[in-house]
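One chain comes next, on its own, written as structure tokens: the form predicted alone.
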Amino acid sequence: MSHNLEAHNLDEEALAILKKNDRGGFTIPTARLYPFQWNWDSAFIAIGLATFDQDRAWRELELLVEGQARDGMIPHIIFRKDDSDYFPGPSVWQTNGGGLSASGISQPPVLASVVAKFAQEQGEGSLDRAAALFDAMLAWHRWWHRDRTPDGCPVVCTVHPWETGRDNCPDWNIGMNNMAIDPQLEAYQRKDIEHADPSQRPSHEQYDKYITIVKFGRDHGWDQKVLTNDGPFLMADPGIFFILLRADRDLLWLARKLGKDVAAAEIEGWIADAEANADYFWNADVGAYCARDVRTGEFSEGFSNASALCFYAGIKDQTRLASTIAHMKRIAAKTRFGQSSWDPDLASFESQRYWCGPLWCQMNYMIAAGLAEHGETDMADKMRDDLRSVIELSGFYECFDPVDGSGCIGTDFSWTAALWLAWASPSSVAPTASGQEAANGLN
């Protein structure tokens, strides 16, 4: 159904869900299929919140740091309670490593590009604010290089598709068909498939393994270097290793910044080393940078929205960037909106079914930030249209039919309402590109 603009102010409707999904500091991703703090979710709604509200957008960010583990680990949900709308919950994780309940896994680390926006672009106070979450920030990356970084593999890597963000796409088929279910698996009942269309949500082969590798790390008390090491489920993704690299590079301007040079030579240290593995996910025979398996050296055959996260990390390989334009320019003419989620051109292609096709605003968001750092400014504002035009046509859902622009999963979605007012809207005054110094940050 077409979202019916002559009723609807977009900017006043997106205002109208962050403050209906605000939960007293945090804000959940949408009601009842999310009720509870997300953590990649927060830093995109926190840069939507400051378009009126700077005080509450940081709020939202030091209520996310509050679910730290002791480790280090910056978890992919907050509970702070139950509750019966939503599988697997505390009861299922039984986490000990904080202060509050949460996940065992952790989710893609925006949070310091966006920590790195806020103090480049706010006036006074913003960066004693951002020096106030410094040190977590650190902990959190140092956690990612040190605890997800498998034995004899060279860059960082991911335990378990929900912690890519990116829970379905088709990149974890190889790693998902190389594991089994637990024959001991508890009988558990999905609460995802009564709120949102089963057929565009995840197979219950595929949630079987997800639950298995959530009831392995509750077994192995949490040790995250043994869950990453033997853990069921290993690959490389390079949507985390380029968004871990893009934050290295805005942590590193922070350190600098706020005179934390033993920080920045720590950082940098990372920075290099992450420049210096890149290839590893670069597949010759596709010419992109696909996900691969760690334990067998297996690439993913498709071209995925993280594929194009190259430009926003900063690679410089001009030939490996020139194969990427060349891929989207290819998907872009098969689609009419944006950059689809999976390769159109795959018969494992669904255009609603979560990661395996949709546009996602927050990905797009990302590839267009690098797109216009690059030069490529008639793609990055494209991009920016594209997304204009599917919450104009279909409103504020999760995620967008990229051929048809229809409306997928989640209604009234808060990252949606958010980037709707920090970059899509007419009304935003957000460049899609920054001209800031160092690290570029989120825009």
Contents of the next structure:
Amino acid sequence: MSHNLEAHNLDEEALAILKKNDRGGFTIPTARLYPFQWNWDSAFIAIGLATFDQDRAWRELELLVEGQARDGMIPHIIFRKDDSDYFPGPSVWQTNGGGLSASGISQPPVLASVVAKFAQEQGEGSLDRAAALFDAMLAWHRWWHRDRTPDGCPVVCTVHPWETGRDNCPDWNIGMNNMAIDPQLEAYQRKDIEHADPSQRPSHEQYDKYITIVKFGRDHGWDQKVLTNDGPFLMADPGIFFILLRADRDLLWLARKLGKDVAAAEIEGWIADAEANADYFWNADVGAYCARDVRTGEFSEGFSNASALCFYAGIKDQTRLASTIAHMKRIAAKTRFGQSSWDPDLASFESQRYWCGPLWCQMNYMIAAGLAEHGETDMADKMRDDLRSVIELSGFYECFDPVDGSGCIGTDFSWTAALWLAWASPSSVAPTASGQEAANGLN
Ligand code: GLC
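Mind sharing the form predicted together with alpha-D-glucopyranose (GLC)? What's above is the form predicted alone.
After this comes the whole thing, all chains and molecules, with the earlier chain placed first.
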């Protein structure tokens, strides 16, 4: 079979996956393992949908925003209705924040960057739809800066590994070790290990801690400020920090485009604060931006794929960027495909375990966008080519072993299909090298 024919078939397969996972205006990540709408998944899925149906792509984002709580948070999962295949479902979260039935934590705020990208690519005609989402996005960013920034801490934080989207990355070990399992924790039955290989999923002890945090939120009526200041887990994540900084820049672009001067001034303040405090994450021992336990000040020891998002965030410290590139080159020499989620030189690296090593397409997409804007087009293009290779080799998995390219965990995965269509496929029209020309938007 010729390469082009294979690529053509993969385009068709990707389209079929997005259609199959469509639940009427929103797209689930994959059937059974993740049967609801997930926050940042939808943002990346919309990028893929826009390659063949712009209206449906906007719809994906509009339905995500429908889940917004009264305090501005856009939740990490929007349930709409229960599904016995999933734990923890709405009866465990018991949120009461308005909006739709949803979880009580958020996920990395990619949304505004996708809206800005669409507004740039689709021209003036798309501005009405972008404008209709503007207030919701502003309220959500304000929520991060107000409710997820603990008193006395200079940067935005997170209260749950699931909120980071990098669920059981070893980055969270310090925070998890510093917390206790609630002795009153109700008995529960995991569903994830019925749908995926348990050796690639989190341990039972980790799961008990995840549910302990949910119980704390529930016991405190989902008062997010209390959960942030007094909850069992409090870490600062370079992933959320860099993604939010980038999204703030993209929201600022949109605010100016829409003539929203008051909002623009508020956003400028957030950006200035973040730029002034990025060094909070700088782990001088490692020479990289790393996660940190806020209460003890302790740094995570590892270079993760979130460390590599500093370019995407528009960080300009050349010494720190050079050190980051040196790490990426060291890691690339040890793995074969793309940016792994964890450092292969550490004992905690596992090439196929959930966030302890695998390559994730959405992280590689953002990292490459940042590298291209920084002028590192060869590295950016290699990330795209590597994603193409692993998908050609293994198909549309949730993530991939960065050493041998085999597919891991969920199959028929929506964001993998979406980013194939928008980026990795030979027929996609958005080489990362063109990222240079746009100052804003996720290119
Ligand atoms: C897993 C991932 C998370 C993703 C979700 C749905 O929980 O860690 O990032 O959003 O699956 O795909």
